[in-house]
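There is one chain below, alone, in structure tokens, taken in the form predicted on its own.
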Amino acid sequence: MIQILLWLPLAAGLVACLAPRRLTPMVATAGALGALVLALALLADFDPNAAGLQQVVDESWIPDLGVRYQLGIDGISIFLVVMTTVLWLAATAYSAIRTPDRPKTYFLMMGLGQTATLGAFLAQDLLLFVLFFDLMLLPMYFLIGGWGEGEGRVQATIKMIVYTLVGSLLMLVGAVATAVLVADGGQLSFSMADLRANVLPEDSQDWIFWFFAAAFLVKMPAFLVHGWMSDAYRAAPLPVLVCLSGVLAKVGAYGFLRIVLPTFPDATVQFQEVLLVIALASILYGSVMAFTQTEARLIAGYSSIAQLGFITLGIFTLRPDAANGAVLQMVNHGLVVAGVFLIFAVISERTGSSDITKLGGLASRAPVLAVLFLIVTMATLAIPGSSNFIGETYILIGAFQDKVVYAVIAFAGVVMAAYYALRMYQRTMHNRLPDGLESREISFGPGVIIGGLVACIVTLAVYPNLILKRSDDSVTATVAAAKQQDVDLAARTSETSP
């Protein structure tokens, strides 16, 4: 089953392709929704109370390299792709809807774009995750640069490539190098269980640590990588930064809790505090620069850099319950800022803009899309009730135990994230309504993709331990390595003290 969601995307992306013109919006949307319904189906086969991985695949692939084809999911991904299945649908459906130029190439772009990110999720072998990591860009290489907007478009996707790229690099180097210094003259293996249980001395984990945390941050992005954010953002289709901020940024989040803790864990406690420091320069950057913005799509922009601060917080407090709240915080974003876009998709068909500055009352006779849109700000502003909420206590609580500076100003971040997100709201729905603007309610097909996303949303604010509950165990084993490291220099620096 995990190789037929894998690859389903991909082939669902040939077949429309190959199909007649009038067929491959369908062709490609029924494949996103078999994705879906098989990663559904694993979640119901997924056992929380089973250690390890689960649904494995494992076979030699380059024996000579010690390359497997491993793959694999447990409390961590399982979740993560779930989410990304959910996502792609609502882009891919939203797309078919208001089916783009060169549909063929646009929906093979997409399949493939998916079939890379689920392989991130799933891979369980060093190299074959730098081959997903590295084969995201692809897709969307071609979705902005082909079917952006503006005619900074091509600059804005060749910057977004170059510094991705650069950290994409560092990365393949970093995991060469843990490979041939693990096996240290014997066989090469590339299996992430293999180097967890062979882990380096700290003086290699040093260096290539940041060799990962470079490709990471910048794929997230992260404050002082992310200057390829507001240019990208300017440039993809509303559908098309669906994916590439609710899921193609988690995977470098998911990254830090897959490779870095478990791998470097000597190197995680050495640079932890710069990572925190990291953290909350995101949250405080990104959150500033959010109600700066009038242009919704680098409001969610900056938005998502002040998230993915918070989930990073999260992973390097190096407390199963922060880290535990920062995987279900991933999926709280990925899904509101999905709802986010696919919003402004519809205001922006309608109005000709997405800048806030120029709408207003459109509210006033669109009742379903105002609850639509209020659900996801409160949300986005993680107001009591909602699970944005949950996770967010989640990682603060875990800071106050151990990092109670880095919690208080991580708190300055909730605060102004209610600022931002209620302008944004205020701004669009209410005031007067601009001459020239026409307030409508949303149509039909939009309104059930949009619905979707808000009904998962609302799921999850009732019910939070669905992921939880299922993360938790993973989540630990997960922190538990780096956490020793950080209790054995504690202890160390005990004893050498006066």
Second form
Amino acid sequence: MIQILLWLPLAAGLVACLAPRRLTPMVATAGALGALVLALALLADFDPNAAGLQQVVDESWIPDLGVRYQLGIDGISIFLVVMTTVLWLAATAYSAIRTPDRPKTYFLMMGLGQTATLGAFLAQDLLLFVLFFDLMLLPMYFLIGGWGEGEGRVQATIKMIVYTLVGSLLMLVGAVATAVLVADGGQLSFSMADLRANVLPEDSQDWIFWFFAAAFLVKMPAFLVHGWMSDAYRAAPLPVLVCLSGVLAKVGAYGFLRIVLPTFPDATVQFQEVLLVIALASILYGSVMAFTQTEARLIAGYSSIAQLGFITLGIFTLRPDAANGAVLQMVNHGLVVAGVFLIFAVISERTGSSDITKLGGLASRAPVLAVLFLIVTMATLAIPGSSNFIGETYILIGAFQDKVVYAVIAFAGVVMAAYYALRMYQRTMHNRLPDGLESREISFGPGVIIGGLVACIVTLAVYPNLILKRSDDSVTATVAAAKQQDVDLAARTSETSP
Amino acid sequence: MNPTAYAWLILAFPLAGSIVLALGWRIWPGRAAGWIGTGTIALSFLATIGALLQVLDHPVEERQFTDTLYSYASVAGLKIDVNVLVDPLSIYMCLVITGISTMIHLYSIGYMTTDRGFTRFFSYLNFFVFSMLLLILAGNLILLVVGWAFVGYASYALISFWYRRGTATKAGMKAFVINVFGDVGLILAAFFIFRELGTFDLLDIFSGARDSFTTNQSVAVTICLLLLVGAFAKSAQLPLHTWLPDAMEGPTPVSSLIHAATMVTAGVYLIARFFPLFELAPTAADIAAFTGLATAFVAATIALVVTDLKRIIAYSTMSQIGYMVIGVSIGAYSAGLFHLMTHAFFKALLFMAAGSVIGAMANRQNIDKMGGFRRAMPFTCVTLIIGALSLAAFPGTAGFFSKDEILVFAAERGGMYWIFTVGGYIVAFMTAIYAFRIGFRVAYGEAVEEAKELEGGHLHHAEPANPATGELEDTDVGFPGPEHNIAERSWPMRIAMSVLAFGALFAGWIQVPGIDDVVHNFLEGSFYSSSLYNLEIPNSAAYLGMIVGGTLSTLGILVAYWLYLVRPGTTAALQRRLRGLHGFLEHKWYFDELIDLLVVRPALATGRFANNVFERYVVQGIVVGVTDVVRGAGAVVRGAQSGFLRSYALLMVTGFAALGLYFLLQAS
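Show the form predicted together with the partner chain, please, the one above being the form predicted on its own.
Complete assembly follows, chain above in first position.
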């Protein structure tokens, strides 16, 4: 099943490519829908009380290099996979309604993107992960460059490629180095389980850690390596942005949990503070930037930097509670940011702009759109009662136990989120209607798509345990590995100090 | 039935009402939405009475019940359930909230009849009541925070209900952001509590605190101060009060709801609910009490000079909440909560009467432009005077008994607490003056044109304009007027106001020193563990307090009579003579300007710096640096690249394909 899930989107993309032009969007949407159904079947099959991998596929692939075709799913990835299929379905369906130029290539690229992303979440072999991770870049490059908006789109894609490619190459080097050093002249193995079992000596961990961290931080993006974000977000077609911001950014955070923490536990403990500072800087900087922007894409973009800052904070607090919050928050943020981008897709389609200073008063004839937008806004600012609030609470309460100062400062981000999210809503839906704009209700198709996302948001708000209860065991086991090193380290220093 | 079963019903009715109204926004004919909305709250009120009767069956010390619906978010050592706590305190609050809210809903059916957002209004209103009830009934701190934040959101939605008005949306935003600031205080308090006691459940917190905290231990004080940040933001105490006067941008029933039954009382409830912690942190409790007194004083001084009818009443709310905060902070729990109830009656009534007057004034709110409505609007004026009497604590009215109880308790507690007695009476004197500043200005004096027109049977109409800016309203969405209703012409409004007027006059008689003690005895089930709860107050002291209070109130009313009716020019002369002071008060002690200077401007400046300098030079600088390096490297292999997008793409595809092919071949 996991295999079909992985390759179905690409297959659907290929079929869509070959199908008559009229059917292309429908085939692609059907493929995305099929992927969602499979993901839900996986979820139904999922045993919440097992910490280890489930649905494992393990085939030898390149024996000389020790590369295996190894897939699996656990409590960390299960909901990320489900979210990926939900968001891709939303983006594909939305694109299908407003069929773009050259639909065949477009939908092929969408399918390829989904397969690559799912691959990254499912891969249990380090090299396989790296391969999928890099493969994600390719369709994004085409989609933004080929269907993007504005003169600057080529520039924007090149900037994005340069940034992420640098990160990816470093990671590739890191992956190879890890395997070679672990093998130590013996049989190479890229299997994550093997790498986890034979941890590298601390000094090697220290530099390889940063190779991986670079790739993941750029992908999220985190503070100071987010230079590609603003141009890419401005240029990308909005449905593509749903995938880029909603899902691809999460792969970075996921990589920390899946690879960095268990494979480089000593380095993780060693650089914990550095990563926490980066997380905090992302929260503050993202929030401050978000409230000076007027372009809705960038408000959402910078708020994503802040949100991923929270997620990083949760991961590197190295506590089960905070890390569970981080996993929950990855899903929450994906859903919310997808909602924002699709809503602005609807709005800018009619008004030709997603600049909030040029909008206003749209709520009067569009109560359904207003309500959907409102729920998404409230979830964005993590109002208590939303699942985002529970995510943030878990993250912050974990941080609060061990790193009080970080937690308290991070709260500034919570207050600022209230302002910039509400401002985005208010400037769009409320106040006077500018001349030349017309308030119209959302049409049926987009309404169903956004309504579906909102339904997911509301369901999680009512019952966040749905995710937490399944993520808990895997997350706790992952964090415990790093925590163990922490204890060892403390023991060692206390031995040596007297 | 179990008391907790009733609690779930109390919550279910308004929530269901809100959702049903929202989903059926196109279906409900005429005023059906209004009746549905009113009905659900009335049902909630009945459920509260059911819970009350159940609880009364148990002995005083066994009147606390909890019940869990489902596990909300409980992993990794945290336990967060959806659970309720039903005890005398929560039932008492629910009675006040649902009772008063039913009347406000009823009033709104008349008041909002012609508003285009009629259904939307009732949906919001029901949601507001649901949020408040959730806050009150929550059995753990996280759920309490949820209710707390929902109240903040609901107030935002209702304050900016007429969302085409720039001033309304701005006011809504202000209320929301200040409330979120308060939420953060509360959440931090929750985190501290969790770290120290390892639980979020209220009853466990209270028993845990008694076991593990010593008096005035710094962590207990910190927790209480953080709780106070939340309480002050919600209850509009200094310096987090600036949103409350602006909240007058909402329709008048909203002001009534926010000020009487919901929202601002939440802070008072919070302090009362966490009394075991505050008694372990007397320093924090004293800070709260002093803030309450300062707020009561500052708000009263402002209420003496502002001219907007609704804003005068808004500042009076701040001032009265100050009394309640003093009460629950110094240990006069039953007195503070008693005042909460009597205040709910007369404040809701005052706003309703004001709404009726504003209707007759075609939406203008400046009291300098009003006068002589007593013949044109006899019913409205009678209820207005009743409300003002109760606010002024005139002997025999509801406000009289409750306010005195707080001040006498302070005196009896001795030590420095006499300050609150003296300060409280000074404020009470000012309260009487401004209460009748409203009463005399509106009802008596020479009839203005609108009043004369109304006497002739014609309701004054005017172009709908924003009373704050004079800007013409956008009539596309709902707006107040010109088809405004006055109480004289709408029976639902009249019924609601009559019920509240009855309460404003007589609700105080359920607790008269030396005669009966209904509220005190009932609340004992929540506060029996407090050492201060049964502080003996001799009847002689209580009666002395009542004499002082009654005298000051009467004096204040006489002063107002002299100032506004006998010598109407005096106030203008005073304004001229004390121009500096008047300006200072008219600018509301410059709190808005202070917050602007200390918070808003630095935040915006940081944002601009980040955007214009940091992002442009540092972050993009890195980009340029990286691309330069790549370009430099690229120049070497330029021959292989054509630089066009498609060629890049082609290159990448072939590259990947070749790579894939290689690995595939390797594998086989």
